[in-house]
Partner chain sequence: MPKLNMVQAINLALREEMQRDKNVVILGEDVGRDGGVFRVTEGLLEEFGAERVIDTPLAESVIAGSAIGMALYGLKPIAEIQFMGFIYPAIDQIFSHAARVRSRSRGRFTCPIVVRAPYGAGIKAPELHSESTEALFCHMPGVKVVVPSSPYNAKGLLISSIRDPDPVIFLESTRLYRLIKEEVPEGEYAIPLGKARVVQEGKDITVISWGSMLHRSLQAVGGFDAEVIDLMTLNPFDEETIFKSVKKTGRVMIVHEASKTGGFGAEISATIAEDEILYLKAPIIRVTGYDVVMPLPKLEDYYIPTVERIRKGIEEAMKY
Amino acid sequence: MPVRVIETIDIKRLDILDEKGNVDESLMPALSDIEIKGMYELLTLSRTFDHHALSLQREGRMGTYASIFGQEASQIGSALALEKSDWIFPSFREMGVYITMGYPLHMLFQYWGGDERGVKCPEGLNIFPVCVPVGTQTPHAAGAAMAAKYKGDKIAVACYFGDGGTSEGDFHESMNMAGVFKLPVVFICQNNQWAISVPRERQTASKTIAQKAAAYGFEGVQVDGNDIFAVYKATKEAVDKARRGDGPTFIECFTYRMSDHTTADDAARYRTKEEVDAWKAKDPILRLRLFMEKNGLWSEQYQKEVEEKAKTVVDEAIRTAEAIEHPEPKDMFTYTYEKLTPRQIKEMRDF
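Taking the form predicted alone, show me the structure of that chain by itself.
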């Protein structure tokens, strides 16, 4: 019997906005000038939040923090395609997603300052708490998508993780469940090239991370993660498909972590300055600014106003967060189980 080819796969990559601010008009999503400016202002606000968070950590006013520097377009472009009724399952590096969805900034500072009440999601938003263990939010997302399908809710579930998360068993189990049951979930991988000190080529032998979706029977697509238009377009198509009941999508946002893994890391120990410098030219905010400048949407005065507004908003959020009365230390025991265990009782007594 002859050898037959029973399956082949094609992995597409979407690029719309290049590093010089030029766009492919045939692929450009329908966005008004006001919406494009809104994207730029969210990018600026998220980066301002990030820079202030890093400063607060260095001053001892905040705990260990995971910077989003360089990954803003992957987060904001995808979040803008979501509705407040959708469910979002973040990892520990999605502050741009929280900010885009309208999460109170002071609560984010509150959380990173060590107060877990900062991730008690406000009414009207469906964002699960920050997930620090790598990849464990993926089965939560698949479960929520299964519940939505059972209930007939026309919503999408978005799950964020990094390239390192795709090496975890939870990721593969969740992808398999999503494929088998055609769940309304969009898996969004921010491939920032490094899982702490482990480079992407040590994570997988696959040419792309996006192609992993093919093994589970659904579409995987790679996008330029520093191109906010491409990220938005790919995510919008994926969430629309999910809401129609046409199943999951896996989006690989090809981006770069410009900062250390966290404030407890020193990336200079494992990557070169030349590599970082090469990615600086791909800055997502810079390329959108170049596009806006070419299309009469940007000026020095506009830039000054955007930066001043972002700084004012972030400064006010910090003041609000730091004015909140600290939680009772005993709360870490009180709200863990329905009833205190003998060990907790002893720990509280010795506290």
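Since the structure is predicted, the reported quantities are computational estimates derived from the model, not experimental observations. Between two forms, the rigid core is defined as the largest C-alpha subset superposing within 1.5 Å. Numbering follows the first chain given and starts at 1. First, how it differs from the form predicted in complex with the partner chain.
The two forms, fitted on the rigid core, differ between these two forms by 2 Å or more at the CA of residue 336.
In place of the form predicted alone, output the structure of the form predicted in complex with the partner chain.
There are no partners or other molecules in what follows, just the one chain.
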């Protein structure tokens, strides 16, 4: 159809740190050595947390768990761009975000152990509890952003979800809402190439996920999600833009789920070892280490210290979590409504 072009949309991709540890200096965000080391330590801590969580689950000491292995840079890089006063709406695979924001580690173990109290977010942080139904947290992000805008609070709202999450109607409705009202939301999609057994290209036919933002009239960008500098930079710019009142941004973090979907899953049923192996070389922690090595920020000794510290912290968190008393059966009534209903009062007599 030889016709007039009335709109052209370019989808961009940001890469800074490559697999060999080299950076594109022109794009490199201003980060001090201490900040870079902080990144490395958070990456290590998160991975340590993750490995321990998987072990606990295997030992029957914890319930079903969704590993973040491979996605640490997407989570920590983006969370580092946020302030504690910002609001965060995670899905269920964002332990790295929680950890980066300073969420008490033992509470995360407690939550995955099947105890609601683990996601009672401490005052001073605004992280909404783990959201199990895929995509359904996106409207909350839009709403909180609308409220913040109305109240004149200069905060940003970060909303996390996966590639699969973009297929849900809620994602669409929320993106659209954010576009119409120019809301201060940063939508962060961790495209880890899989939604349980469904590969990215069977999830949606669009070439990139970033281009979905075109449907809502705001910017979408793809970043290398295993490149913590790129993730950090893209998120920081989006957060700043949100605070300035310039509306929402969509960020596709192109990454990979190295683990099974959850501990209840067996990824070997639907994907090849070769595919997983190919992604090993792209590991987000490895490449930061290579970068640090090249820049004199890394040594064997430092590595040992970082690992040991992480292990100590995680072990301590597990001890704390496991020492917490079992919730009272009556607790299941207490938070249904502000006050117990007459019927609940009768029902509680069973305990």
